[in-house]
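Only one chain is included here, represented as structure tokens and corresponding to the form predicted alone.
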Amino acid sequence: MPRLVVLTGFLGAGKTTTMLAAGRLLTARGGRVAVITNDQGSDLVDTQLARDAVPDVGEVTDGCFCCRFEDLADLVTDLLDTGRADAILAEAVGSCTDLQATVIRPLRARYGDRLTLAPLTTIVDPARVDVLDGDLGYLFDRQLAEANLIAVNKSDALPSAEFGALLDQIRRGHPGADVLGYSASLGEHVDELVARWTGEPPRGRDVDLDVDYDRYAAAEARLSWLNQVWQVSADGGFSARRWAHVALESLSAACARRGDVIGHAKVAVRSPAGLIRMSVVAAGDPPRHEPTGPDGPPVAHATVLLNVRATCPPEDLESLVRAAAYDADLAAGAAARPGPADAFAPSYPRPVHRLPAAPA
């Protein structure tokens, strides 16, 4: 029977990297894998990356899975009716919670024995634990509280003793959840994560989560979304990697100076030299390159897709991105031409369904 894995977790936790690492592993084992990405906006870096890694990719845009449930269901139904996938990996927006009631149970009710739901998995970045506060901290806590499986990513970011202590801390705080440490970027213990998804479905972890929707909405409203495409060119050629690195570095430093939290800032650069992805998941951090390596040959033109989630007003975020592009132009000797900026703060979450837990 086909199996659907729903991933949740705060912005920047590595959900996309996890999903694609797991997808490659399942494909190597002979599985037929489909991926569904999700975002409050459109023009997604994650969808571009998924299409380079997995042949079957769909997306739910302009709202989270819970608020665009019928869009999610249409994609799942098509995959089931055509028999194209035996594993469906679906990544929810990083600012969402209450997925047991608004996504998992409605899916189970709709598809019955046509589909097996894997453990709801919350992906965690160790750097976020005990750092987010206020309404964002509340949102992060609710994501952990509803998880069947808490998967703590980036095990390589801490010494092993510290990482082990963090796992123990999370186990004490959430005794009803399975807790696993791994590194999606290095591929360490991804096989164990996949084993949790493909084993027997969990039992007894279906409880009604207490969610204050006003606090949940306030957390989402603190974050601004910006998705924008830039066309960058230089008659004499320029380094696409250099341009992207300086743009993200400038944006990261500016947010740090302002005291803004970056949920994530992602760049996908397509040029004749290939695809480059870079990201920043904390203000003040340097960009992380995927793949790593030296600059490729100079290019005359590149298309840059930028997705940023940060705690500043949308108009401020637009200004910060324009300033970052200007810095990148100066550093790379190029000229960037912006497309329309889709910049906004998410609206109040209004799920299509909110089903209670089954009686014990």
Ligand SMILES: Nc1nc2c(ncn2[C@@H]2O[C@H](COP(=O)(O)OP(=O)(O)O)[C@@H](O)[C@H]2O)c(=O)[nH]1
Second form
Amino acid sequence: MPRLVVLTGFLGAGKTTTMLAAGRLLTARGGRVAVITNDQGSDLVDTQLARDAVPDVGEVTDGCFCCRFEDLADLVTDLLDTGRADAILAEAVGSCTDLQATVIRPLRARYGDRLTLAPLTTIVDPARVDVLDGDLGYLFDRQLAEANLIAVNKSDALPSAEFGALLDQIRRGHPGADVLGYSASLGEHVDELVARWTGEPPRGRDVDLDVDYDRYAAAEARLSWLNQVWQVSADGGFSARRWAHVALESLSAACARRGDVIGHAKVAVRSPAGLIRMSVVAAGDPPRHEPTGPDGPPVAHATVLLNVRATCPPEDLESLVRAAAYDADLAAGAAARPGPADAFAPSYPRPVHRLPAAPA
Ligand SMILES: Nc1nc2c(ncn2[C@@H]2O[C@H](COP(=O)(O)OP(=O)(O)O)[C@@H](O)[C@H]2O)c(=O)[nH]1
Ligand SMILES: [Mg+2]
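Switch from the form predicted alone to the form predicted in complex with the ligand and print that structure.
The next block holds the full complex; its first chain is the one shown before.
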């Protein structure tokens, strides 16, 4: 039977990177992999990136899996009816929780005889542990509390003794979950992650998670969303990589000055020089490039898709992004033209289904 893996975890934890690394591994082993991306807006950097790496990509836009359950179900039904995939990897919105009740159990109830649900996997960025406070900290904690498998990513970013101690700390705090460390970027231990997904389904007892929806909603609402496409050009040519780097660097520094948390700020830059993705997952951090490389050959035109989630009001986010684009224009010798900004604070989560745990 096909497997369906739901990946959750806070913004920037590495869900997309993990999904694509696992997708490549499964494909290399002869598996047929489909990927489903999800976010509150449309025009997703993740989808662009996934389409570059995996042939079969669907997306659920304008709401999370729980609030758009039927959109998710339509994609799953189509994949099952056409027999196209033996592994479906679905990435939930990074500010979502309560997925056992609102996504996993409803999927099991509907498709239990047609697919196997892998352990609900919460991806964790070590740099976020014990850092988020208030309602955001609550949301982060609930994401860990509901996991069958806690996959602690970015092992490459810490000395190994520190990373090991963090795994022990998480194991002690979540004795009901399987805890695994790995690096999606380097591909280290991704095979172990995949083994957990394709092995025996979770045996632990299904338990109801206590979620205070008012706190969950407050955390969601704190993170404003901005989604915008910029057309950048220069008759004499410019470096698309440099433009995007300076834009993100400037935005990152501006959020740090204001004391705002960046959930993620990411861009997909398309130009004749190819596709580059860059992201920042903490205010003040420099952008991380994928792939890394020099500034690249000059191009006359680039299309830059920007997705940001940060704790400032949507209208502030719009002006911060405008200022960042201005800085980038100056640095790269280009002129950027903004498309319409889709900027909003997500509304109260209202899941379509919320099923209790099966009796013991
Ligand atoms: N150092 C390091 N960075 C990673 C790793 N996996 C992902 N990242 C980076 O984390 C950022 C967010 O990754 P992404 O997959 O978009 O996270 P998502 O928001 O959870 O989907 C990107 O800059 C990735 O390059 C990893 O194993 N090590
Ligand atoms: Mg993602």
